[in-house]
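Given as structure tokens, the chain that follows is alone and in the form predicted alone.
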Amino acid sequence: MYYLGNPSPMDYSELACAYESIGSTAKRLEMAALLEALFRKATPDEARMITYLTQGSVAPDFKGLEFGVAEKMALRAIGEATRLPEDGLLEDYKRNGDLGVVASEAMSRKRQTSLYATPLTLARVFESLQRLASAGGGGSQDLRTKLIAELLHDSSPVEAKYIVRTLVGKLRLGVAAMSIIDALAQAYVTKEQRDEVEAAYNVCSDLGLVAFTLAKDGISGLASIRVSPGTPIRVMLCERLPGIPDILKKLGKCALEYKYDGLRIQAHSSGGKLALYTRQMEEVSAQFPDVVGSLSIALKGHDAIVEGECVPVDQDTGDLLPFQTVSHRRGRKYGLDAAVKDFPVHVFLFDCLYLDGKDFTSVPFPERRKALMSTVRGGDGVAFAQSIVTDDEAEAERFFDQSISSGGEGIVAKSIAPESVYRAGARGWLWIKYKRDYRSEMIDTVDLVVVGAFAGRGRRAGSYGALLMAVRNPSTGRYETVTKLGSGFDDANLAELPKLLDGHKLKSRDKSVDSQMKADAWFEPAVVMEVVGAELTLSPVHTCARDRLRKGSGLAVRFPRFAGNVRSDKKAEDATTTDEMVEMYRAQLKKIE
């Protein structure tokens, strides 16, 4: 055993108190140290529970388990547990905007305290939340309310606060997966072995499994975590450069592929069954039955993991359509047959990560491409990404132009060197993307996070006039402001903004947001939008890359415009990074020179 604590069950109060301390700091190292202390006392199974709960769940994302607890259910459960009237609890919620605080305050003043309250162990809370997330069918709402009320009945105020926050999806800790990995490495292995912990997470997308394995067997146990169909792999990401000469100088002779404007998917075929996962580990098989059917035929007889892009296609002309057309297919529970007919998609495959018992992530890209093309049977709805291998600048430029004229966004250049392995979950110079410039000085569009808003005037009075947008700094875990966005929205977009944003509204600025501006409304970092601008400039107001390029200045997008795409396929932590903005700015300077 590698856990360092005693075998007595851990109380949930230890986790809740740790959350209270974590919530009071924005420093990643302090967060990791607080989690490390918990892991050192935990059994392997408790380490797994701590990990999942700190991620706001009871299972990895690809399992699709959600609590689905709305405000009304939470208030009803708090009322049942405390015997306090729901209308008064509702007023408390309107006053402070935090159901966790409502639960905590209610437990502090509840009218009747049972003499038979059972102490809450970590295991009891976790198992109850598992039952709640799995409950469905007739009577499930009553059962779910009862499960919450039973936990709250036996909880202390601080325990109630984090039970409710977990259930409504607003834990408000600012702890990203990388901070948990830091804590696991500090608790169970050496600092030098931290990358091995992250690598295990990247191939299984299950941080709870990684925590359990480390606590039970130490670093040697991670060898048991392998690429396997049915378990999505965290996707490999691209760097970017401003032009084809820069790309060829960096990579030399390389493979160039069309960069399609669609939904990146990972298809897992095993035992005659096929599942589709997005880059966010969400299973979307039910939303794309046509793609499942086509790929089932294309991969028949093989256990495989392949990657591709789901791209909407004009059924009349065969032309590729913009990404937002795919969004009509996302999250549908009703009218799916009509959506499949109205918004058909094709899948363009570009990589093979696993095939019939062999892990292909550790082999060079040319071998992966060869395995893909020799195994998959192209056909109705399934094709391979257009690709060439070249080191000729003129040929590369022509290929880029072909991609744009075909409806693509640009190209992705991929190394064909012996070291061109698939680096799961990593961004590096083995893959480089180059997109069209959208008739502006900015090299690329950027994916920015909404963190605040400003009240509208004139025609927008009573709504949001502009949004405060930010990029993510992975080294600090904070979101740094980069622009105010008010252009590019049509009337339909503006009407949808409150519906899109108000579920993430906060009473005050989120502690992970670094802003010198004072917004009229603040939001937790959650909604990602695609933005284009005229250029990047130095700004004394915005905090993106502050002091890195000039003392007292950050970077800002000048004349930003909403590009028409809410990136529902991306979480806030997948937004454009500070480092990417710095590189775009430097590339822009070269372009001007």
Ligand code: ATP
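Residue numbers count along the first chain shown, from 1. The model shown is predicted, which means the values in this text are computed figures rather than measured ones. Here, rigid core means the biggest group of C-alpha atoms that superpose within 1.5 Å across both forms. Compared with the form predicted in complex with the named molecule:
- Once both forms are overlaid on the rigid core, the distance between the two CA positions of residue 512 between the two forms is 2 angstroms or more.
- A movement of the C-alpha atom of residue 394 falling short of 2 angstroms is seen between the two forms when the two forms are aligned on their rigid core.
- Core-superposed comparison between the two forms: the Cα of residue 452 travels 2 Å or more.
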The other form holds:
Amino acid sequence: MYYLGNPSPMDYSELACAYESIGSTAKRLEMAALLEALFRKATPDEARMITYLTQGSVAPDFKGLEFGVAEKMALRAIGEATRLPEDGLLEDYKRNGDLGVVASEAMSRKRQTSLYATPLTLARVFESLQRLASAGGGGSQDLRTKLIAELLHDSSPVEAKYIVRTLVGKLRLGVAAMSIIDALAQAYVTKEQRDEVEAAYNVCSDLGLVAFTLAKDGISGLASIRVSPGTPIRVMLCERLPGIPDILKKLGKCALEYKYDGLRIQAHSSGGKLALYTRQMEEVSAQFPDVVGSLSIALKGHDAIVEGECVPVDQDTGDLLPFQTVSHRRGRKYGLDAAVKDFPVHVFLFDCLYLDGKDFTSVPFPERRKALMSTVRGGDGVAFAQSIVTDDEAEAERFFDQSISSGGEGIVAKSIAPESVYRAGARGWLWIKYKRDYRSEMIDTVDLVVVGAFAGRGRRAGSYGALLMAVRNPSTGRYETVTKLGSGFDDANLAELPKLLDGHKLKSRDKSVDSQMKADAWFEPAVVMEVVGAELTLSPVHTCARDRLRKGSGLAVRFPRFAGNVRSDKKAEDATTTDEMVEMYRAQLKKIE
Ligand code: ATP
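Show the form predicted in complex with the named molecule, please, the one above being the form predicted alone.
Once more the chain from above appears, this time first in line as the rest of the complex follows.
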């Protein structure tokens, strides 16, 4: 039964006592029962507050609110509230490592000497914490300390313990969102309706809103919680299978997409504004101004929610780079301009969850993809995830190899059946990922021969952007391509390249070079460079050891970098050989989950 009208306001002590009991059990059922008892007594507003506070916050995660209370400030506030010396409190903290316990012990000591304070209501604690949070850690330190001290002054020891733990971000009750959902379901709906509660949470990512709605209007109220731009949807996740035959057996004819190795983002465009959220509902628009800019253009005029993977791209060669190249951008405020310029990020879109007033989450995947392709204007920095629809094993294997050699980490197979809806918040069999053990870590450098070059873009316009590199196969006397090398050159190296290579320039491909790639310039095999790579992978593009490890595939060096040395002491014949590459690949083959 949901809320029918109410009694006196709930005291914060009820919540603090429930937290004490929750802290002494590891059982999910018991935790849910303790919360359920609170919800049964709560007004809709109180149900909302209980929910956020139990999640250690005063708002849903995607609002990005933080209390910003450092240990030092908490100690000062405890000192002010109890009139105990801060040095002693600091000693206590060093001893037990828990500021909540320091606060609670200090309050017990203070109790013996001070007069009884006014009891704290849940609403008062919540509102004070909200004030601290919306100040975003800014505002006058003295005022913030005073606000905390006032709360603590009126707290009992157990209340002080949980207020302080919440403020310093160490509530750590171990209550997962699913346990709160259990408790809400037990308090307000029937057992059979629990999944509807979870579904509402999955589309709005806001458990406080779900709690408020249930307490106010019961299950029928959940209909008002809808997909809407600006409110992140909990993402759909993949199951995994060990091979393409298993995937085709499971899904039949399905869509296969490159599995890009980057950061998943959910982009919300509404009223001309664009926001980016991660899988964890963290807003990262500020860290990716380039993606915000390119997506704003791509989605212009539409209210939409689309998903994709952000991947850094080498601006000189257009190659995908490992995500670590830009991972430092997250949470970073300074030097962002330089980072954006040096490592631009592209987004590869793969889903559309909302478009101009229509919720697409319950629409089958092929229609979502169609909506995506017909709405988004691909262009600078925005592309669609590479995709094919097939039930042919050989075609699927080739697509997998293409993904790996283009910088992907495998494929994601997606059901195209009528039931292939977007299952928010769920890891299920409608999407299956496949990352195979066809990658082998490189621990040594290799010496490769320059056989071709590609025209540069961006800063390298008018010069060479990347070099086509080969190994030598002594049994045939031929040079077999193994990678496109564009990274690791400093300005001095770049300036040297024409001098080094132009003397070996040819009008067309040297007869001894086996290449499926069409380079913009060709060289006689002469210049040897030391190259370091992240991994060796099978590749449908390169000719090194073609057909030896798998029919139709060669070997490639993934994420290659010039190691700094032109091996002028080596001739092309002395370069790393095909056999050495095969051996390295086999010896270092690693199992990828
Ligand atoms: P992993 O570490 O393998 O990426 P995960 O637990 O982060 O796993 P999963 O659901 O298992 O996530 O794998 C899907 C992830 O792959 C997505 O969260 C997304 O970041 C990424 N991805 C890359 N390309 C695609 C694509 N075309 N479709 C869906 N997800 C993709």
